[in-house]
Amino acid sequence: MSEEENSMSEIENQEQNGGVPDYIMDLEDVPSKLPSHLQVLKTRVICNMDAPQHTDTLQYSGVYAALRVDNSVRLDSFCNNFKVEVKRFTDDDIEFDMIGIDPAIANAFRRILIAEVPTMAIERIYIANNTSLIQDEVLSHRLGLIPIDADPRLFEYPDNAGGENNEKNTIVFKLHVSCKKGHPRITVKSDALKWLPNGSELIADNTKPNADSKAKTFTSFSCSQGSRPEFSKKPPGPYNLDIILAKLGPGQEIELEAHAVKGVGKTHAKWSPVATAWYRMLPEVILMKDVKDDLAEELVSKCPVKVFDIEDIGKGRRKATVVNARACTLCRECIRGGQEWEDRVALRRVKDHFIFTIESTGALPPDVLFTEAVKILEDKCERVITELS
């Protein structure tokens, strides 16, 4: 080999160790693993009491190398310690950590489901009549915010179908109420909304139709949606039926048709299918000293929300112990009171652990809209690639 290609790849071995000559990674006293300072540094938030610090994440992957560690991201690396473990799961919510990954992906899950996770909702409100104190725009935005339980993959889009109106891009429902000369108020709940498995009942025109001809009314349906499968054991409707819609008094009344149809949250809120999707770093509390006796008491009297207990050591002394780090929200009451106590009590946030919370508005289950996030993010992946190849 020449000297020229030698001092090429002398070259090129600098580059790959992040500049450091090659024959200083191959000294005995280069450690192979980071020390233990700034591996604390590399993976966790410091909370301390004026403000977090090292609260970035280091990507560049030759950052280490002059330690001798690569900090690049590897897929298998990421297979073997990406873990997601369900902690409480009900109808309306779902807490679950995801371990190993980015805060960016974190929040692109967050982002997607508030913003890209389609619902069905209503979108045009169709009044016939509309005696009551409430105006018909402010009427038609409380119906619009009602969520419907009904499977959006069920459904088109209504741009789809070329602006028809027709049994697989719309769900009807007919509101009419009235109260009566004579009795007392009534109150207009959600579940007065009845649905129309047959399509609109209202005359889309003024002119009455010919004997011969049918009227035309508001869609165009070509079969029943009664008919459907998917739709005979649950049938479409709104997902809360106590939600206050207007009240009547003596002689008003409401008559209306509501057509509902997919969208997604970031053309308007009321398609958003959760109430609220955050995250949170998985908190970490460590006690740097012993605190023993009184201290311990005092320790465990400022925290609110109970993550230090006490412990008996025996000869009538005690200990505080750290027994529930997760409910810590970094209020950092614990470490109030001075240096001794932030010499004591470490906070810290682990910054590949995130705690993430959906709590569904009832269009779909929680589980189902955190998958289908997962697929438009998995989509939106597949495209990019296919855009750079």
The other form holds:
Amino acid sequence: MSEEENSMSEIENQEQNGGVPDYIMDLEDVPSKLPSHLQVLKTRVICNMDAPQHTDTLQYSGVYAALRVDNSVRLDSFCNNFKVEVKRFTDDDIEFDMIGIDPAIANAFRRILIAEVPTMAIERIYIANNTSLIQDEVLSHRLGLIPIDADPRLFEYPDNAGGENNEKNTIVFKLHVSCKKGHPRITVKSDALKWLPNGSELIADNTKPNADSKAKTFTSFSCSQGSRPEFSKKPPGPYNLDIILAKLGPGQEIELEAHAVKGVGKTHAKWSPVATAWYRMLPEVILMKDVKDDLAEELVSKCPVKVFDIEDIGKGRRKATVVNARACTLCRECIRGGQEWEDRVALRRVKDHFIFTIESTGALPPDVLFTEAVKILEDKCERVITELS
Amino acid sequence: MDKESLTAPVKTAVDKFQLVPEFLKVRGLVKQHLDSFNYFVQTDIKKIVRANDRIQATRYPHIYIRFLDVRIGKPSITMDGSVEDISPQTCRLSDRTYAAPIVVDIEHTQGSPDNLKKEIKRNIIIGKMPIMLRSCCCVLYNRDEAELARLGECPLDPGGYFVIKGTEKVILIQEQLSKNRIIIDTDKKKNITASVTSSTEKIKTKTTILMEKEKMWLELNQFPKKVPLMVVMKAMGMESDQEVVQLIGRDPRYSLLLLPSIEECTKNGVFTQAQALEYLDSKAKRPMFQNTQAEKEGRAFSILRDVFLANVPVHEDNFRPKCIYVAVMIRRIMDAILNEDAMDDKDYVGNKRLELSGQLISLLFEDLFKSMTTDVKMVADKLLDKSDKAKNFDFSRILVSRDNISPGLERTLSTGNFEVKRFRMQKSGVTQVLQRLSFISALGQMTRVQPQFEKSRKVSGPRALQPSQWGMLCPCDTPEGEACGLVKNLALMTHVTTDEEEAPLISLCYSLGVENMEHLSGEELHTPDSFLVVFNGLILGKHRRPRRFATAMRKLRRACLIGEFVSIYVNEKQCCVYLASDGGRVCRPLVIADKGISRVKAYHMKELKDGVCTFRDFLRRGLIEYLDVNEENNAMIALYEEGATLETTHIEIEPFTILGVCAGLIPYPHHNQSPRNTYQCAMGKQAMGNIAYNQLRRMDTLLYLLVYPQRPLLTTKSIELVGYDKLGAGQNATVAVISYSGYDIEDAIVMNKSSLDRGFGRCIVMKRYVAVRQKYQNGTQDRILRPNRAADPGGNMQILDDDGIAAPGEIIKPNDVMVNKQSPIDTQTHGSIANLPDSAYRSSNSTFSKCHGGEVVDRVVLCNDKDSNMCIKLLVRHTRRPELGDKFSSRHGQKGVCGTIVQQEDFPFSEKGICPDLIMNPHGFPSRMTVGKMIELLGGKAGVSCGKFHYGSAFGEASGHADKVETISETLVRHGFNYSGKDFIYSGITGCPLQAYIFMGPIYYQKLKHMVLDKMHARGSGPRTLLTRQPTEGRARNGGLRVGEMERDCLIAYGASMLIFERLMLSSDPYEVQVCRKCGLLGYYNHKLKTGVCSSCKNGDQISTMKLPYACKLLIQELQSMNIVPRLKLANA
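Please supply the corresponding structure for the form predicted in complex with the partner chain (the preceding block corresponds to the form predicted on its own).
Full assembly next; the chain just shown is listed first.
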């Protein structure tokens, strides 16, 4: 009990002093680092055959106080250690390593990417005619899920305009396809969606058309979107032009107008800018013992993703080495086959090294998506700070 | 070296699976129904007409009408005198009956009685026969897919049902005990009985012989009490006791058992036939009306000839066959007494016959045809009595005008109440509306076998799984609850036989060495080593070399010289050879093996695959034969060729065919606990999915569809055979087996909101509404008006089109008008009908009262009903996404409701970025033991990673129709998964890995039809019942939620008395009564005097006002009406 109280008071001391007193650190027998076995537990997830161990991170600054080790998060060390390395970058996806960050923060980015980065998606559909087989709701649902290639940063949320649909918050598309009688069936694809820069062409019939003023449509654009320079370069439209929307038989017709608005994935998955975004912790495969000769061969053949390779160590002897730990999918094949294999190979995950993958749906390039996510997190933090102060 | 193993022939395993699809191509899934109906239409109907082909006038026997031929024409309809061909789809849409004319050719006399001419008339329509879809009379018969599509029909639809007044009706297969067979059983008093239910064209009777108090008795309906059997024997001319004993068999034990009966006979003083008949005459029931002929012969004599064992024919009053038959019955009773094993099992499938639609309709048709002929005869007699009419009498004219056949058939099929007066037969619930909930539910209904037993009986015997059901009836597919084990389903390869011509078979038997029993003395009948030959329950005679006889018959059958469904069964115990060619036996095809070597070789299968030969050729070449349940007892059937020994005579085609259609959908059912498969069989029928290819052209009252149905990733061979891969009812969901959020207890599942957003589990509910533009007696009719949208105060007319009917595509709001209809106020008096003023009409709009929001008018169909009123059918569509409380189920009897819906970012994700669609609690596994579900998950996961559908057919591992877990695991490992399917998962909430590997992969999930939207209900105040003034019951009546007995008990125990008072009285039926303190009776309140008055004391002096439940007041008054006086004693509290 007394020890505990002591330690408690020490912690208080530390907090008062803003950390470990300097004189203690100066003493010779005080360890400045954790012992290696604890260091492993702190920084690695141990993936045993039966279950992963030590998966969580220790947030509390004083967890290792008894060992005189400070566990507090320090901005300077974060700044020094944090690294981002892009491994793969294409139009649609990006894979990068995020090193030196807590899983909670990495996860925050993932969550924001999925649910809070806005995009444009079709929200309202005005069907003038649909004689096709597909039901109105189902067609609307399909249209809604089409990724729209329009930069959401150029638009406002619809609630800002007080329910009015203007050129700042709505993109209008038209779809008018028909299959003539006597012709074979046609497939309607997303390329049939045509952008209407001047807004809706359908007349809202609940208002009486006045003779003098123009008939009221479903949008009230004050100017054409086509005049905006961003759009003159690249008009908005579906990102993929080969999404099948419907099939029309002879004599069938679809005529509709689709209004895309800005929204976030939290409300509906159609606004999610990513197909998915996820991370995995960097695999670490360690051979605890030397695996030689036939065993080495066995080990190499066991792994389906070629993590191991064989190294000649002379005299006709061979030794297994880890060459591509990053490829490990944690199928645990290498440690299957008894305790002795579990003793030979240790599968681990580095807790602060994330291999982050973002698959964009197309509205924004994946790298922009990530910076957007960072901005949103920044905003949130600022909001918290302002709320607190 | 072992000599035997060297000489043993070489076995090679042949993949015989291809035979199953070939079989189904030939026989189809509902072939039993079609065969039965085809038999009726092609053969039976002609037989019936031939048996009753002559109608003649009573007074002038030479005036007659004779039916020469009968045929069923093409399905058509007569509209305003013109005949139009119809297709089933038009009948469904326009509420008509899909029927074809019954056409007869007749020969009749023409002219006056003195001057008769014979005349032949052809193609006279005497009625209309409802036609079974896809039968030989149907327009869909032998059509290819394109032609079916043109007729608006789904090519996968099996047919086998009728369309009666627009609704699809199935005649369920009825299970009955065999007719005309001796069945040894015990009655309630544990007496051993032998009973025969005789069924001939003329009569249906039941004869029972029983052994009571050591004496033999006969029980027959015509004798009020049981009569001594020996007297009956004597009455049939068996006067010598010795001959009786000889007929039964000379074994002294038999004679010993028979002795008391013989003594009884002598005690009654019956020695001769005459005495016996006299004795029986006194015992017989007095007939209701005098039958002169029977009276002349003696009642007992005619009973013995016509009723007693009616299935044994009596020619020229020769009773000998009946005597032998009785002797055989006695012998079998005595065998049963001496040896318990000789008892028959009533539940044995071989003692059962399945009655199919053809038989039922033929029974009905026969009855209707006979009543028509008597009807025609009566009318003819009446006409001929008038001399002036008789001059130019045309029989055929009456025939045409009398049509009671079509309404009779139609009524019976639409109500399901079979009534055949001749046999005093009354059955209800024979037909059912075809369930179009899912494709499987419709198919499942076609293979359902309904029992004749009453369901309430608490016996386990008929409910238990019979070993003889193997391969014939599905062991899994049976409902739970009261009909458990009684209602069965046919297995995949089962065939139900139809009747076959008996006479050629009988003469064949005689020429194969059967000694006619007529020529045998009693002594010779039972000589050892000779077997009785029994054909369809009729004793033909005996054969000295029974096995040789059986082999010869079987050879003939395999050579297709006799019908393929004739069964030959040698019963060693009873020393009998049973031959059967009657209808209703269940049988199945098996591969013939010689000394354990399959006759089907690889090259045969290759020919089959190449389409060179068909299943029929296999039958014809004697590679395959049908065995019924009895003959299976003579066969040694090996499951696989590897298991065949020298004794093996047959080899199964495929083991998974022991399961039926519904159980065939389950992957790896042989790894599941058996009740789970049974549950799935029941649940598969409730799953939503695709119904048929023509589902969007149908107008069913209620239709459930899935928006994006999928084909199961883990299929079975049955699924492909049945067509479930084309008309699926479910979706492949990625399932993670974790406990998550606590909203997944008790089998609830957690769903991913993004999956739902993307269309998982989305379904369409279509409901039909009908409005009729009625015509009235006085010539007036309803009118449908163009809506005045401008003057529409309630805003309820907005969805109406210019024609006054709701427009397709309009979204419905509550209380919207569907048809703007007006009815004339006066529908009785005749007057000027034209141009009735607007004031003569009142509005009779039909509105959409119950509305969830989001319903859309899908289609509007106009048609004429049978009274040629215009019928407006509206189909209302509602697309629903899954919500909290909707029911889902996997294919392993694991149902659960949606417990909560969680955002995708909160869901766990795997190393590969996979996020599950739903989460299932691991506690669902240990007690349910559905290992098959786990293998499905593994197989599905391997399937998506290697891009190939995996198979999980029942018992398929040995024959390669199910992937083994080891190979699945290898595939998983090859694609970087753990061999056990358990992934390294990160929590979506904390971002850290989970401390366990998670079992995750795709499982086929079905959305079941039970949805909260249709069930949720609450009410504050609302309607009350008239009688008790208590709140109504049930959601449909907007009823209250009952505080029941048990809830009340809880409140009493808790002491919440005021709450009880409030719930049971104030919120229910409070009522104020006037009670007389003096007499204790209820008085009334006089509003004029503003006081209470007691009507028995005639004053209002001692009246108190009190509150009590109205139900209590009602009780008091009801008691008073029964002369019981309840008095209330009031005291101050």
